Amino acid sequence: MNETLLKQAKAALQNAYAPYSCFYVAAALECADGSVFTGVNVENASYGATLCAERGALAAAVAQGKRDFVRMLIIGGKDGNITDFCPPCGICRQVLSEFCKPNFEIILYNGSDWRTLTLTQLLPEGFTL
């Protein structure tokens, strides 16, 4: 399944909005059922206005009524080569524990090597009501 969702990953990379850091990421969301959602990052010159590929691609499942996730696969680099390892942001991670289960999957993958981790791995003490 990880080569399934490097492919979608990487044709969304190209699609990625860095004028400013030239940083492209992509990430491809699995929900249970199988499908898949894409997201990239879309900067601003406002930097806080600008929107994750994490988030991005949560943001497009929930807004298709997913709410069951299984894992997530970021890529990204400077000028769209995948060239290290690209962990979520804190918010992210924080998004991300909103609507996946602790044991929820992020596979990272930095060209030739991967990297697999659960939610509670990345985000130990995250917050919740």
Ligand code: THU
Second form
Amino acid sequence: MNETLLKQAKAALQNAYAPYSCFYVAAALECADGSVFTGVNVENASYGATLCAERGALAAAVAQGKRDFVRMLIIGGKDGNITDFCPPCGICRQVLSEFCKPNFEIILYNGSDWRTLTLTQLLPEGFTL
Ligand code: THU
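Having seen the form predicted on its own, please provide the structure of the form predicted in complex with the ligand.
Below, the chain from earlier opens the complete complex, with every other chain and molecule after it.
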């Protein structure tokens, strides 16, 4: 359980832009230096141009020179209501693997319970060059 990350993710969730799916997602990414960057999904009329919350948070952090990450908390749900776990999509898992170590933690919250998974658990045998 990480109340600090949850608080920041919940605040960001209100800023999710999801007029097409009405599925709101927020991610709070903790860097090794303790700083936290949030991201939300940003949908687009051309659906495939939609940006996921996880990649938004990662890009915001990288833009500030951060490259060493510890954990990410992800929440999401229809109309912003958190009732189920919201694990990251395959593209986000791959993008996280560009920067994050195998033991990077992904924390999921469904409104009452928590799950913590490592990046390796979510992306076994991931592609690298
Ligand atoms: N979404 C995310 O933000 N992250 C994921 O890992 C999965 C999906 C968003 C994209 C879209 O705006 C909405 O959830 C429904 O797919």
